[in-house]
Structure formats: structure tokens, C-alpha cells
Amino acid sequence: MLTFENLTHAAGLLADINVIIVIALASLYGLFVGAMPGLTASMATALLVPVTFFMEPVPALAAMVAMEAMAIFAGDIPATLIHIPGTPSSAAYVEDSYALTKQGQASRVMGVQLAVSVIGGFIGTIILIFLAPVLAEVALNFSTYEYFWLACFGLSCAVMVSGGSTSKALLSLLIGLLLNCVGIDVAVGFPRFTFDNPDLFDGFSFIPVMIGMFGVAEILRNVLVKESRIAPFVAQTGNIFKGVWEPIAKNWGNMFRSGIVGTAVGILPGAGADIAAWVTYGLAKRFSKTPEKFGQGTYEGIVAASAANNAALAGAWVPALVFGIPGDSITAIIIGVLYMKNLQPGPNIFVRSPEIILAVYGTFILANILLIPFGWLAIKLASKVLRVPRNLLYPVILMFCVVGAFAINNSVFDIGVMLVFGVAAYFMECNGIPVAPAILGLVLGDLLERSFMVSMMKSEWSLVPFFERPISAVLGIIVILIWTTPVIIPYIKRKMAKA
């Protein structure tokens, strides 16, 4: 596939002025969508599909690659400035980025996020190019047993990453898992906690809940206090790249590890950038010398998760291209576009249309390069929002929250869900109960329940098969160690102290 003829052909396709214009417009579109709470990259990709009807394969795929790269980064901007994640993957480190904003470091934080996002994107792209067949084969071997342990690992990270009381973090996680139980039972199809309300048959939609818990709760906090929590950034509009290399240099090992792990998580079908961000944030805290600073304003978690969620984007293309299995919701839509363009994903696409694949690789590289100037522009424009008087800013933010919640399913019910969970999150945080574990419990609860029930039915209600497969056994042992270590280590220390 990597012949000189194919490379020149792919370069010629990308050098076309129409393709360049499409990439630029898609980049601006992605930045806007990512910066608007509630408007996810998945939604933006779906809205792009009708436009691709009139495009050739290369500009159509290039538009989606550029858009998703910009959108995932842009989600960090409102998370840093106003404590509202623009995309679900930004929720993992919103507490740290916003805490640093209150310390007057917003420019530096966003500069670090931008630089690390580019580096993480390149890590994922390199792995996509050189190791796609091998890594896709490993991911294809995952069964429901492996997915169960992966979900358990992600949920364990939810408790690990939250600061403060572990018991309160566990309570928050259980609240999220309980919310996930609303809807039709995945095993027997029986409605649970729906109260005969058709709007609850599919459970709570994740985006309205996230907007409410982060957006509405933040508005309530700011309205009910005399001082604005976002005022410190107004006086700081300097060079966003000033001083960014110091935290990156201190965390370079953490960054590359997270980029690799994020790509691996992205390769797993159904995982995506948001799970990659949570997992790597948890790993960063686990290996940190100062884990108590996580959630209070540390660059360790920001560097880890920012690298991972951008690396996961390229990782999700591995199973999509090689086996036709979507790595996340975005590549699920892209697979449909490939079929629409008579490009059937699978091993044969590398033989029949190598120039298309190479053009996709080139687009990933180009998108990460363009992320620097486009991201800088987005940060500069977004910073001016904070100069708007507070009594005008909050109604506008609430309006975007309402629009984002409604746009998911075109449902007024989702607006009510957003408001209710916003008030609930406000009271949770007033009592020291973190919100993040509840969000992750809602996200991973379906994967946990579905993989567990399917596994139990396959094994005729035996737990032994969960440890029979090599990968499942390794993941299971890791999860069990995570669960037991906080109990075993203090016990050993007490015994040693007595001795």
C-alpha cells in the first residue's frame, strides 16, 4: 500500500483546493460545536452526513476527521472558562482546569491543553498508520467478559479520580448507576422505574444530564454567591503559549503513556474519547506522587486526559477501517458514509483504495497541524465572552444549555431532565458529594449491565468463565487489585506498626 505511486496520488487528492477549503470550513464548524455545551461531536458528524452527499470520498472523510479533531479540543474551552464541558471527554478534568482558572492561569491551562491535544493526536495517528492491523486484531478478540472488566475498571477510576471522601465518591457513583437502571431492562425487556412514562423507556439521555449537572449547577452556584467565580480570567488575556512547556516537560512520560493508552481504548469498539479520558486521568492519579491535588488544580490530570481523548480519535478508526466495526459513535456514522461512497470497510479497502486510506492518514496529520492556529483563534475569541456583564452572561449560557438539551432528541422532556439534575447536582456539591462519578456511572452503566448479563447467560450463571480467557483474567486481576488495595495496604501498615 505504501508505494510511491499511492503516496503521490493521495498527496494530490489532499492538495486539491476544494479539499483544503472543506477542511478549513469543517474545522471552524468543529470548533463551534465543541465550544457549545450540549452540541457533541457525534451530533456534528450526523449533521455533516447530508452535506457529504455532494462530495467525493476524500473531502467527505477529510471534513469529518478535521471536524472531530477540532470539536474534541474545543470542548476544553468552556470547561476551563465557565466550568461547563463542551464535550463529554472534557468532563474528566473539568475540575482541575476550572480550579486553575480561578487561580488566574486560564491562558496557560488552555495553552497546555492545545499543545498536548496536538501531541496526543499525533501519537494516535502514528499508531493508526503503523499498527492498525495488529491492534485491531487484539481489540477484535474482546468478548463480553473483557468488556465487563473494562467497565469495572472505568467505574473504579470514577472513585479514584474524585477528591475528598471515598465513601461520598462511591455514593455518587451508585447514584449514576441507579439512574442508568431507568428504562427497559437489557436482559428481559421489562420497563424499570419508568412509571408508565414513554419518555423514560429509553432511560435518561446522557447529554441533558451532563449539561444540567455541570452547566445549570454552575449557574446556580454563581447566581447564589456575591462574587463571580469566573472573574479571575478577565484580567489575563496574554500569550496562551507562555509557560506551557514547563508542565508538559514535567509530565512528558505521563503524556506519552496516556496517548498510547488513549489510542488503545479508542480501538476498543464502543469505548471512545470520553472513556479514554477518564481511564487515563485515573491512571495519572494512581501513579502520581501528589494524588491529593487532583480535582484541586493540577496539570498532571489535564495533560493525561487531553492527550488521551485526542489520541482515541485516531484509535477509533482502526477497527472501523480494518474490520468495519465502529470504535465509537462518530466512526459508526463514518462507516455509513464509506458504504454510501461504495467504499466497503474491511481488509479489502487497503487493497482496492489505498489512496483513500493514505489520504485519511494525511488528513489526520493535517488536522493536528491546523489545530494549533485554529485552536489559538478559538481561545482568543472565547476569552472575550468573559468581558460580558455577568447578568447578561448567565442567561446566554442557560439558553445554550436549553438548546443543547433539547437538540439531542427534540424533546421538551430533556429540558426538564437538565433542570432537575442541575438542581440535584447543586445540592450534591453543597454536601461534598462529587458529580463526576455519577456522570461516569451513567455513561458506563449500560456497558456494565449488558456485558454482565450476556456473559452470565452464556456461562449458564457461572463466574468461572470471567477468568478463563487470558485477557479477561488479566483485566479481572487488575480490577480486583484496585478494589482490594485500599483495604489491604492500611491493614498491612497497621500490622507492621504493631510489630
Contents of the next structure:
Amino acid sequence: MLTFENLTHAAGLLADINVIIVIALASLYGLFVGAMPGLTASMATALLVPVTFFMEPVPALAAMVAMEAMAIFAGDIPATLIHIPGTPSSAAYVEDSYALTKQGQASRVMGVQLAVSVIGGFIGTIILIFLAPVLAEVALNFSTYEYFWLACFGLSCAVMVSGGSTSKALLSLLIGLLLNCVGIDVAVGFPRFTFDNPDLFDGFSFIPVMIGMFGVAEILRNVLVKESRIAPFVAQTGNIFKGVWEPIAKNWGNMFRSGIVGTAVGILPGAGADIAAWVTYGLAKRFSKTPEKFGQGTYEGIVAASAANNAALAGAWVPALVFGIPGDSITAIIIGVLYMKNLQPGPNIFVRSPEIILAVYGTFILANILLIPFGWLAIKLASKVLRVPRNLLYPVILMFCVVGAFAINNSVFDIGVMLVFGVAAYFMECNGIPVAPAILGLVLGDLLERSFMVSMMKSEWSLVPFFERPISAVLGIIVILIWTTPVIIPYIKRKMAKA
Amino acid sequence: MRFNNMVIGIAAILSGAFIFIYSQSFPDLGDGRPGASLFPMILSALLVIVGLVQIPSGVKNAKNGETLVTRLPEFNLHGFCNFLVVVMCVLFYIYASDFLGFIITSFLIMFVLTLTLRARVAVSIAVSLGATLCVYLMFNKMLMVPLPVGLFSF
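Show the other one: the form predicted in complex with the partner chain, since we just had the form predicted alone.
So here's everything in the complex, that chain up top.
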């Protein structure tokens, strides 16, 4: 894959002036959304899809990569200045950031966050570049048995890592999988749950569902609360890079460990940048000599979690590109984009379209380099961005949602789908039912059913071949362990307690 | 609006039971091998089980004084009206855009929404008009999305 010809081809694709303009605009969009409390990177990605729908694959993917990298960093800005995380990924260290702001160190904190976000982003990108092709090489030998277990693994991880009640996460997953059953089935071509409505024959269109679950649900959540006055904050006139080196140098090992752990968490299906931030923050506290300072304003937690959330972004692309299994909600949407561009994610994409993969790598590198000037600009303009009135912003976002949902198939039916899923997602979250497993169910449902039905037909309805091939057997055992551990461990603990 | 786990459990059980029964009408692969109904039946059976799992915690919460439906603090009259206006605006777009065209429908929706969210009238008109034209130019002129033209041809 890594031939001189492919490299020059990918570099040529990225050097196109249109691609550069797209990356710059997507970066500004990502910074704005990230810095705006209440708007998430997933929502921004869903709203970007209708625009990328009309682009070539490289600018479309480049826009998404640049946007998500910027948005995740920009979430740190309101967390530091006004004690409200811009995105959930900045929530883990908001107390430390704001505590340091109150000590007059806001510029330095944001400088540190920017620097470690760039370093974290590079750690994730390097792992993506080296790990993805190796895994793709292995995955080329996968048959439907391995894919079935991989889909099970992805869905099981989504349930386990979603946080909160496992049974409610499972409920969410089942809702997603059942929604995926709507439309023509893979085994006999029978229209299921379509109720003679031709709009449902192809199932629910993925993008309107995403726009509804992320965009409309977000708007509904925000319009319910009265706009509170944003806390006044001290103008940031100082040099943000002044004094940045010291906390980074003190936390060198912590930062690299967090970058690697963040990437690993990103690779896990269903676990994204926000979980990576919480996990690494917890790890940093555990390894710290002064854990009591966490939450009171320490750079240790900030460096760890801020590096991890940007590293997780690239990590999430590993399973998405290699297996077609999303690492987080953002890559779930991106998989939809890849299908729209006739680029089926999986190991074959590394063989058939290596220039696209290399261009994705290149964009990650470029986005992390651009994060320095763009991030600096965002910090300088933060006071203006944070003063954009939310009561004017939400109606505009709603209109983008409506037109975006319509634009995919030019169908008003899709706007209805968007609305229904938006309201449903809002009520799901109100009731502690996480949305992410449902989304993974929708994305992976087809792979799960198709690989299972094809495997069963190949094996003439015997389950034995699911454990006959070595990788399939290992994956199967891992999945069964994931399913049974939550039942077995409490049972063993009870037995030991009795003894 | 938060529902007691009992309500969630019963809803899951009823939905699962309906899907399970409905799926039995789907054709099989012949020779008694399951076909289109296999996955929906497995998933709906799991849905019933997950619904049953919710019930004990719902009963426990009910004993501790939780009502079947709890109104969340933000779901007050003000919040509920805003929520309803957003939903009604999207429905209005679905049913009126073909008749009124994109520009009028979009302007009306944004004007109503911004006013509902307590923006001043002049600002509301300016933002609704500006944003409508931006969205129109971007999607209709640049991206060639055939937005509804309506009876007035724009």
C-alpha cells in the first residue's frame, strides 16, 4: 500500500486548493461548534454529512477529520473560561481547568490543552498509520464467521462501555438492531415491518436518523432550559504559550501513557473521546503522588485527559476503516459517508483505494498541525464565540437539520424520520437509556444479520464452523466471556463470601 | 419526562411480544429453515427479557415513592412550549413546504422559533431572513439540492 506512487497520489489529492479550503472551513466550523456549550462533535458531524454528500471522497473525509479534531480541542475553551465543557470530552477535567482559571492561569491552561491535544492527536495518528494496515492484512483472510463475531464484539463493547445501567444499554442496542430489521431482509428479500410503505423498503436512511438523534435531540434538550447568563470571564490577553513547557515536561510520561491509552479506548467500539478522557483522568489520579489535588486545579489530570481525547479520535478510525465497525458515534456517521461514496469500509479498501486511506492519514497529520494556529485563533476569539445568542443559533441549526435530512434523498419522509428519531433520542436520554448502543445497532445490524445468515447457509445450519477457524474461535470465546463475565463474577464473589 | 422502570419494562415487553408474533408471518427459507423472521424473533425475545429485567428495579423505586411518570424540572410550561414549538415547526415544514416553498416556510419557522426563544422582533426578522437566504444559497444554488419551490415559484 505504501508505494511512492500511492503517496504522491494521496499528496496530490490533499494539495488540491479545494481540499485545503474545505479543511480550513471545516476547521472553523469545528472550533465554533466545539466552543459552543451544548453542541457536540457528533451533532456537528451529522450536520456536515449533507454538505459532504456532494463532495469527492477525499475532501468529504478530510472535512470530517479536521472538524472533529478542532471540535474536541475547542470544547476545552468554555470549560476553562466559564466552567461549562463545550463537548462531553472536556467534562472530565473541567473542575481542574476552571480552578486554575480562578487562580489567574486561564491562558496557560488553554496553552497546555492546545499543546497536549496536538501531541495526543499525533500519538493517535501514528498508531492509526501503523496499526490499521497490519490489522487490514489479517482481516483480508476473514470470512463471514469472523465478521459475525466481530460485529458481536463491537455491539457487546458498546453495551459494556456506555456507562450507567447495562440492561438499559442492552435495551438501546436491541432498539437499534430491531430498527435495522425494517426493510427488505437479507435472507429471502421479504419486506419486513414496512406496512406497504415504499419509503421503508430500503430501511431507515442512516443520515436522517443520525441528524435526528444528534441534532434535533440536542436542540430539544437545549430549548427546554432557560438560557442562563454566561458567567463573566477575565479577558485573555496574555501569551497562551508562556509557561506551557513546564507542566508538559513534568507530565511527559503521563501524557504519552494517556495518548496510548486514549487511542486504545478509541479503538474499542462504542467508546469515544469522552470515555478516553475519563479513563485517563482516573489513571493519572491513580498514578499521581498527589491525588488529593485532582479536581482542585492540577495540570496532571488536564494533560492526561486532554491528550487522550484527541488521541481517541484517530483510534476510533482503526476499527472503522479495517472492519467497518465504528469506534465511536462520529465514526459511525463516517461509515455511513463511506458507504455513500461507494467506499465500503473493510480490509479491501486498503487494497482498492490506498490513496484514500493515505489521504485520511495525511489529513490527520495536517489537522493536528493546523490545530496550533486555529486553536490559538479560537482562544483569542473565545469571548466573541461564547456571546453568540443561543436563542438565535438553535433555530438556524434546526433549519440545517431539516434541509440536511431532506438533501440525502430529496424526500420529505426523511424529515419525518429525523423528527421521530430526534424526539425518541431525547426521551431515551431522559430515561437513562444511552443513545450510542442504538446507533451501533443500526450501523452493525446489517453486518451481524448478513454474516450470520450467510454463515448458517454455508454451514447448513451447523454452529460448529463458528468455532472451527482459529481467529473465529478466539473472537467467539472473547465474546462469550464478555457476555458471561457480568453473571459469573458476582456468582463467584458470592460463593467466596459464603465460604 | 422520566418514566419509572416498570413503565419502560412493560413497554419493552409489549413491543417485544408484538414484534415476535408479527414476525411469525414472515416467510422462511423452506424445509423448515428459518428465514426473514429469525432475527426479529431473536431480538424481540431478548427485548421481552430485558423488559422483565427492568420491572424489579421499577417496583423498588415505586416503593421508595417514585411515581410512574416524573416531570423533569426543565419540563415546565416554558420548556414544554419551546419543545412543542420545535416539533410543530418541523411538522409545519413537512406539510407546508410543498405549498409555500422553501423560502417562505423556512423564514416562518425561524421567525416563530426565535420569537418563542425570546429574541427581539427586529433581530428575529433579520436573522430568519439572513439564515434562510444562506441555507437556500448553500443548498439550492451551490449544492443543487432541489428545495421545494411552492406555488409562488421560490
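This is a predicted model, so every value here is computed, not measured. Think of the rigid core as the biggest set of C-alphas that the two forms share within 1.5 Å after superposition. Positions refer to the first chain, counted from 1.
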Please check if Glu246 moves between these two forms, taking a CA shift of 2 Å or more relative to the superposed core as movement.
no
Would you say Gly121 moves between these two forms, meaning its CA shifts by 2 Å or more once the core is fitted?
no
